[in-house]
Amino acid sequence: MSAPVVVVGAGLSALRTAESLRKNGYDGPIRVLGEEPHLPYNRPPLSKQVLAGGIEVEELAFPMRASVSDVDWNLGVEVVRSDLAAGILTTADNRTIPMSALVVASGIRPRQLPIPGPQKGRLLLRTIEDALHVRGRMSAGIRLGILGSGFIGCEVAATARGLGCEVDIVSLDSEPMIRPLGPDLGAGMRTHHEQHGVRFHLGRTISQFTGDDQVTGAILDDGTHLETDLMIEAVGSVANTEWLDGNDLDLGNGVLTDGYLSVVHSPIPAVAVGDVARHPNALFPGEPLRIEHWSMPTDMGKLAGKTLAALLAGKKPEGSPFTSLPSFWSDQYTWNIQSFGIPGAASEYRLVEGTYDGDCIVEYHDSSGLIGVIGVNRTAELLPYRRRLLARYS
């Protein structure tokens, strides 16, 4: 028997290309090779519904189509390094497995900073064992200190206040999730953090954690002293590239691909998909990007797949190249921002209905025009703008 496609990453863009490929005519053996030790879940809920415990695990499974009923999925596996020109994995137990073709769906991971002082309770939040581990020391009085006030650390704090804890963010930035909203709807979402009790530190960072063994709190780089029962560090991410160094890639922030999400310079068939991509959009000309939306991954499966079962049949890809329209929302408080486009790329933006600290619809333009909008509390409203911004490449 030939040697399987091989998938590092058991993630949603993971199912979502062994199902494209399935549908494209591929009919060999596909092994999907996972760090984790779940099959593929719904991650978003982790910093909401698993805080507050309004939703369990069992419950973040997605559903198994029959075409991938066949998949060898292979859990708790980390793969540490690769030969592509070989078709050779390398795991953490020193097994080899070969492959014929690979699908880069490895992912990322919270990134961590060099903060002297104790390790130990310096928590972070990816996994479905991150997320219980933070919901079974949270309760009513805990004092949380978040560094990062991104949407991760903005979801984690209101969830934090809605089960009665006491809430201080410290972030660099001027304002809190100032890169894809700009700082004027950043302000507006930190006045309704504020009004629910949240106290932003902003412009700051920790210069050190304070303890014996285990972190009690935080000293800022402005001398002030914040006390903490628990410590979330939500500063960024980093892509899961390591394991392919060696073999001539451009890794710098994600794996590069072309347009049809193959990766360029591999010796063998092979594509990325999902947050470890960095990829052109058709729908924004320009420099390749990693996009960590959670819209991402099924599209990309979709023409992963697509891509990689030509490939394996000798062919070239054919169609239209990626075009996808990343998006994503967020829930704080009473508050849904929703957002269609690429926001964070945006030269300028200008509020077009309601006012940055209530509802609102924000576009966002660069010289090509129109790159993306935002709404507050406005999602049936935003559909024009999608279909515009879908036009975009026809």
The other form holds:
Amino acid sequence: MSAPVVVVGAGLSALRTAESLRKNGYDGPIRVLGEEPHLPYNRPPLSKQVLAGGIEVEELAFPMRASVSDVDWNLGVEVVRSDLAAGILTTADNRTIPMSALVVASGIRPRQLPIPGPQKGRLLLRTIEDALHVRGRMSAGIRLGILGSGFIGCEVAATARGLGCEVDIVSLDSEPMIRPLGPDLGAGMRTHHEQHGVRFHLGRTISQFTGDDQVTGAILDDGTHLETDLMIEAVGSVANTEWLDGNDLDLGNGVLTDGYLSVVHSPIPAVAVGDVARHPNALFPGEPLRIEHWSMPTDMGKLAGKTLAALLAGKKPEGSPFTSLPSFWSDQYTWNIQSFGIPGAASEYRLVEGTYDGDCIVEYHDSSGLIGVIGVNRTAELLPYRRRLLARYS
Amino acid sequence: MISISVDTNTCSNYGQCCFEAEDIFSLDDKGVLQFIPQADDSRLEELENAADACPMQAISLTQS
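Compare with the form predicted alone: the form predicted together with the partner chain:
Now the full complex is given, and it begins with the chain already shown.
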């Protein structure tokens, strides 16, 4: 029997790629190696419904289609090295695993800044275990410090205020969620949080954690001392690519793929999917991007499975290259935010409906025209914008 | 035919399904999801895309 297609990573992108391999005619063995002890599960509720107590973690597992019932899920397995030319992976417990082809779906991990002081009690939010740990300690009246004002920092803040926690956000950025939203809508977002009682320390970072052996506070770089019962760090992510070192791949900010999501310079058939992949997108010609939105694993998995099935059959991928309209949503208090495109790459912002401190629609442009749109409580009105963005590639 | 069901306890009205099959799923004036519970078999791929796109994974499909 031939060696299996091995998928490194057991998240949403692994599941969608496996489904697509089957759909596109690959009927050989598929083996998944996942570091976490769980089958693929849905992460976005971790910072919202799971922390708030509305959803139990058992409900997060993705439904499995019949087509992937014979996939061999190996969970709690960490891959530490690879020799693609030899078709071999090595696990942390020093097992050698053969493969005929590779799906890189190893995702990201939260970035942690080196900050002096006690290290116990520095909490992150990426996994089910992280969320359960935080939830067990989050209750009315506790003082929560959050380092970082991106998606996770802001969503945790909104959830925590809902639970009655005191919340301080420390961030080097000048406005919360400024990268995806831009400065004006970011300022609106700040006001929205402030109206719900969040205190911001913007343009600031933590110089030192305080406490004996456990973090009980932080000193900011302007000397402010925050006392905290809980400290969560959410300052971005690092792509999990170390296990691919030594294979002459381009691993600068994720694994570089071509337009069909095939890993560039791989000596064996290989694709990269999800948060770990830096990929071109025919809708937005230019530098390949690594995009961590939840919509990406599904879009990428569908094409990557088709590409890999073709490569395994000795053919070249054909048809349309990767063409995906990235999207994200976020709900914070009374705001439901919906985005399409790549607003973070815009050089110009146009408020076309409403005001920045409430319901609105904002267009994001660069020299090529409209590249993104964000609506606050205007989701149903975004369909025409979505069509305009999709029409960028035809 | 394909029967469509939505777990209304889980659905958070994010509206992602509306973008995949806009004549089947829609948000009403109050932002609450409305949907047509049956569709022709020819719509399977679109409906699977809608189910996949649901942030709460609240959509299930049954073919009969």
